[in-house]
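Starting off, we have a lone chain in the form predicted alone, written out as structure tokens.
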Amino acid sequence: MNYPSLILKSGRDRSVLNRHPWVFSGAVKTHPKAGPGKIVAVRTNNDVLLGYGFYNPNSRIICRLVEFATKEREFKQEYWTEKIRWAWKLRRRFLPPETNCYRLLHGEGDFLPGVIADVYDDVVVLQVLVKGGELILDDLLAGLHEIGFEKIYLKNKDAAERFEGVELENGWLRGEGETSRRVIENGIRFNVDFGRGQKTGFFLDQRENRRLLSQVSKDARVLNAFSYTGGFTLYAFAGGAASVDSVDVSSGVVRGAEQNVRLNFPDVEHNAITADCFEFLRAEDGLYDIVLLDPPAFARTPKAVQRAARGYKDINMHGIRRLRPGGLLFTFSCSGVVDRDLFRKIVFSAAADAGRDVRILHQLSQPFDHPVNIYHPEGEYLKGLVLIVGA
């Protein structure tokens, strides 16, 4: 099948030759005669085929490559099903025991740009964030059905409609029923509300970092700021924490954290606190052995980076000040536009202003089910540090 061609300007094909999957509008010499979301062939100025991708003239990223190729090929249902099979095999290979919630498809990390699929027991919660994903939706559903999933729920972001023109309504695509599940992660039980919760309902990308916390929590007094529904809180108790304060600005998620704690550890000392985390950290009313800082993304666009840096510095400086000598700070950023080096510099500045001795023990990222395409470093959005704080 002959697909319409997108021709790159001379000298602007280097990133595609290096297998980066994004083409920006400024690199395009000749636009294809194709509608938003259609598959197009990406070619050099000399008409050499480089690959195929989803085209969207209305998007900042004008083409997202799904295949690097030097020979012409066709994209039928089996092509997309095979990508899903490979992703499924990877998860089955590395998924830890006593775990039935994980990310099955991770966009560019699984060579399916703009497609996210999270599994909660028997349900797949799907995000289709680009127009091309919408146009192959039936093929995606067929592939998910082939590997055994019959209940599929769409939970899209508003930005997918605004910036990509995706026209899909949230709700059941296959099956029906309650939009919540009780899931298990490393033997710990969580109630997940994928219908109303943030993102797809739970932060699956912190699984291994939560497990690390459990290994150092024995007898500790722990502060979990930006706690959401208590992921880090439960792992701290699993590791033998003496007490945990879970703080979030939303009273609803604080109640959810308390419910999750009592589901697993009915008799522990847990304080579920509804408060602004910035204000709580600035208060001088107690020190902790471990402080967790896992805030929402402070920056979603490059223009917001400077403001985000101030926010990250503020919470880290006060987080360090709230630690006893020898205490541990687990600190994270999930802002994709704040890279690892910048985040480390921000934390360095916060430590200097706090006036404490600080050493790095661990540098953290996302787990195997959120794979990073080595040619697409933007996919490594989660970065974290474990610091030990002295006098």
Second form
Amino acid sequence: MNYPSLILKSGRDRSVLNRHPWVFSGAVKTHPKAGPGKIVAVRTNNDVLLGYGFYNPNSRIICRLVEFATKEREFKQEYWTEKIRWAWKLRRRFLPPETNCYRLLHGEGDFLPGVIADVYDDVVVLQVLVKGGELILDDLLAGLHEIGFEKIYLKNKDAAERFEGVELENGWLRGEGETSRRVIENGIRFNVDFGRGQKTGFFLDQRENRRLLSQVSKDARVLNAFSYTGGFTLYAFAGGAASVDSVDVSSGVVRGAEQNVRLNFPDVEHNAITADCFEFLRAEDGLYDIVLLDPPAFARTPKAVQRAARGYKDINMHGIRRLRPGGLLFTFSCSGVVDRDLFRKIVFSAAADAGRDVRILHQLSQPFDHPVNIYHPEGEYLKGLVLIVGA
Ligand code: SAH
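Having seen the form predicted alone, could you give me the form predicted in complex with S-adenosyl-L-homocysteine?
Below is the entire complex, every chain and molecule, led by the chain shown above.
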């Protein structure tokens, strides 16, 4: 089959030659005759084939490559099923025991740009964030069926942007029934409400970092700021924490955190607090042994970075201030546009303002089921530091 060609300007093919999967509009010499979401062949100015990708003239990223190839290819259902099979094998190989929730497809990290699939027990919650993904939806469903999933729920609302013109509505694509599941992660039970929850319902990307927390929580008084439904809270209790304050601005998720705590630990000292963390961190002055800061992405575009930096600095300064000497700060940023170096600089200046001794113990990232394509560093969005705070 012949796919329409997108020709790159001469000198603008370097990043695709380096297997970076994005083509920006400024690099295009000749546009393909193709509608949004269609697969096109990407070629150099000298007509050398470099690969194939989802075209979308309405997007800042005009083409997202799905395959780097020097020979002509066809993209039928089996092609997509094979990608899904590979992703599934990888998860089965590395998934920790007593865990039935994980990310099965992580966009560019699984060579499927704009497609996210999170598994909660028997359900796949799918996010299709690019037009190309919408056009191959039936193939994706067939691939998921092939590896054994019969219940598939689409959850695009709340997903960052609809800039690509994806027109899918939330709801069951296959199967039906309740839109929540009781899952297990590292032996800890959680209710995940994927129908009403944020994103696909749960923040699977913090699984390993939560486990690290549980290893150092014995007898600790813990503050979990931006707690959502209590991911870190439950791991702190699993590690023997004396008490945890879970703080989130949304009263619904704070209730969810309390329910999750009781599901696992009926008798522990848990305080579920509905509050703005900026105010909570500033106003209160009790001291903790461990403070966790896992806010939502403060910046989504390069333009928003400066403002976001002020927000990160503010919560980190107050987080450090609220620790007793010898206390630990677990601090995260999931803004893709704030890179690791910048995040560390922000935390550095927060520490300096707090006027305390601060040492870095761990530098954290995202787990194996959120793989980072080495040619696409933008895919490494989660950054974390574990700090020990002295006098
Ligand atoms: N750590 C969590 C995920 C946190 S997601 C986990 O492991 O599951 C970020 C959370 O921050 C969301 O629940 C959101 O409701 C909350 N949030 C956003 N802005 C906030 C604010 N200003 N104060 C308190 N919580 C906020």
